[in-house]
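Read the single chain below, which is given as structure tokens and is the form predicted alone.
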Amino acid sequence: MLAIDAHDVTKTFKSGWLRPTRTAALRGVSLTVPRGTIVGLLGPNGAGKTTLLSILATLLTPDSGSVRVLGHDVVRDAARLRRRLNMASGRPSFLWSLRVGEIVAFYGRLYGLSGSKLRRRVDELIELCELGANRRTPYSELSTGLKQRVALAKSLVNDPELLFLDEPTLGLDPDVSVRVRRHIADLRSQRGITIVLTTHYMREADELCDEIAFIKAGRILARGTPAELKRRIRLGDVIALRLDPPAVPWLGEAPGVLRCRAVDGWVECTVDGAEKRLPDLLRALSAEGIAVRNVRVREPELEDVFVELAR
């Protein structure tokens, strides 16, 4: 069963009184969210990805197309499917002299809770997010993990079925990025929420989604799991050498080698498979009295498909 499915949704904005602008955001974007899945929206700024969540999670109606999200449709029932959705943003703003338990509870109660019930969906929210030691401290005197921390246990507090994430991890700590997505990889591993989350990290992207659709200037230009999308582009696996004498022209054109650059004092071959070509290079490279000081080998990541994708 979907989560979401929207077919040919189409946005767009006007700006200005006189000289009226129009910027097209979503330009005919078709996606289906299986329920119990993560689904990474990625694009560089201004793609759209903002956008689209935002009407899926019944903050903006569309221009145009159908959007059903489970099950109902989003302009039509969209009073009834806020019960059931949530959403936290990358950029949290709560009012700044409420302090964190304050603020979970005064969510609570939009979604009707109250009493005992309220106190103990407060207890476990604050455990879950790790926000025991500031439960009394004001929202003002908060660090930006920790506000990121109290916007997720905000975005559960209703239970949600769907959770919408608008870079959940922006501008956080490492250490911190990691916490943050262990929570929402238990959210769907322990509770079975179905999550929607943007992102520009493509680590973060590559640890988490089942699958992730790239969308620029308002169009998904590819969808599918990361290894997929790997492939489709064409990307190769890098061994990247390290050489003396370091500038060998001849091997951007040995056989299987796609391209070739120099980075930081090594070389990087992209080849159509490391396994196949790595022996060759080593022998011809030896052949030719050049010296290999050491070897890394590395499969495509995602960050190589969204440059490829964004150009």
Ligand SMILES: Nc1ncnc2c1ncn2[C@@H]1O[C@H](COP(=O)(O)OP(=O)(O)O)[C@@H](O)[C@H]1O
Contents of the next structure:
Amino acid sequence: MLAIDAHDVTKTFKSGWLRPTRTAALRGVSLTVPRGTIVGLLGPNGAGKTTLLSILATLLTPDSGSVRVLGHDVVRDAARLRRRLNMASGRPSFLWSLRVGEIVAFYGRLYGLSGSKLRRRVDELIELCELGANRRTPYSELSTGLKQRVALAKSLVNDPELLFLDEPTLGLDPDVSVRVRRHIADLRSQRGITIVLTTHYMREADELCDEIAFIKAGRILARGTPAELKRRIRLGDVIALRLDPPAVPWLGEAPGVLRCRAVDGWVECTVDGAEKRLPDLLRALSAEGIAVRNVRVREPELEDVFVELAR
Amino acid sequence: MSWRAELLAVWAVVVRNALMASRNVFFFFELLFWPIVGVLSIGLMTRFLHLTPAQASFVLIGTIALSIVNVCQLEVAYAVLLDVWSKSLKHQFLAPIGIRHLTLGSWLVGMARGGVLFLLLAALGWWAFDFRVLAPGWLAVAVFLLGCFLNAWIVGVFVCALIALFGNRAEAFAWASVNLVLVLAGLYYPVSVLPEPVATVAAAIPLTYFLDAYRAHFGFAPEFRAPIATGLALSVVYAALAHWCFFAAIQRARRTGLLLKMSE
Ligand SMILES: Nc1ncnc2c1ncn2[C@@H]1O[C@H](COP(=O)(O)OP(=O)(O)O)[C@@H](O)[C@H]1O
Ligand SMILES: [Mg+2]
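Switch from the form predicted alone to the form predicted together with the named molecule and give that structure.
Okay, now the whole complex, with that chain kicking things off.
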């Protein structure tokens, strides 16, 4: 069963009155998401991730293409679809002087909850999102992390079957991000919610997602499980070297080296196979009188896939 | 949508607007300070100009009507303005509710505030200027207030539509155009003193008729035939038009991405 079935979706924004500029945010995106999975949309800023989420969540009408979400057409059947999905953003905003409990309750009522049912749901969500101590705090006085938890609580208020998370860990401290990720994973495993999230943190996508779609300039460039993507892009291994002197111009042209880049004082060479190339490389370096202070060999990370695709 | 869900969505907006109103000092000025200043200064002016009690009541009714319409229409506009200011507009349009819930809920709160304000100003007018606003009886008062509230609803929804159409930069323009129209409704003068093209505009404003009907109770000959029926009929037409404009503006905002832009 597919939660999302989108074909050839396009969206162009026009802005400005006198001389309107056009931004093609999506140029023919197709995406299917099976129920009960977590799918990540990964891509640089301005790739079209938020635009795609907004179309899937009925906040934005596509220019062309067909989009079915939970079996409903997002344009014609938007009203019915809305009760079954929800969305939270890593840059949340709510009415500034409402308190945490009041915000959750307000949206609860919009989704048809009242009386003891509403109270129970609010209590449950406040506990789930660890907001108990801040239940009566006005929204404007919350920290970024707490605001994002309010957004998460709000997004669960209608017990959605499908949840969109737009950069859910944006700007959070690492320990808080870890907790948020665990929450997200739990939502799927315990409640069976289908989740589509956007992120530009590779770790996050690698850890959370069953499948990842790379999106750039309004197109999906690649799609698959994290392991598949690493394999499919055929990155080889990464040999990281700390050298003295640090810059070695010929390294990129050495046999078997696909490319080189400098990262924080290290030179990272992507090679077709580490066992085969490392001895030769070390020999060549020492023959040139270049001291090798440190060597590390690692498998490619999703980050490398991303850098490769985003080129 | 079931009736229960309909009422609940309206109630959600009522609670939200009431909470926001109770938390903001700015609201206190909207509700009390400026209207009281208005009634006092107009009342004192009628003394200074030695207006007859009938003339003074004519002007004071205009002032009070303006205050009520203003307070109520502002609250109706809060249906979207609060969320535009706090950049949270998209959440309510992600929820399975319609604009009618937003405008109706805000209108209910606006009517409550307008009603309270009316009683306060009536008491003030009585105490300070011996002006008995409530003298025509509760039915006449109710019709007068209904007229004010209907106008406020129309104006507030048009403001919502303009904001959904042009974004927050439309705010100033929206208020200005709205006030311009209201001034023509004969707040401080009979519509008959207006020159022809402007008089036609005044005759197209529902508030004109409700003012006319209420002033008849203070001894002024009505300028229109069946003012209440005309006022109500006009109100229904404008209310439907305003609602359609707001609806179309939101549909458009979903297409252009303005809905998202106002939320970031
Ligand atoms: N509401 C909008 N109005 C005009 N342009 C927009 C709007 N939303 C996004 N864009 C433009 O569309 C492109 C894609 O944006 P977005 O989907 O937000 O990217 P991402 O979320 O991947 O960073 C960007 O160039 C952005 O400037
Ligand atoms: Mg984005």
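Residue numbers count along the first chain shown, from 1. For clarity, a rigid core is taken as the largest C-alpha set superposing within 1.5 Å between two forms. Keep in mind that this is a model prediction, so the values were computed, not measured.
When two forms of a protein are overlaid on their rigid core, residues whose CA moves 2 Å or more are considered shifted, and residue 241 is one of them between these two forms. Annotation for residue 60: C-alpha shift under 2 angstroms between these two forms, rigid core superposed.
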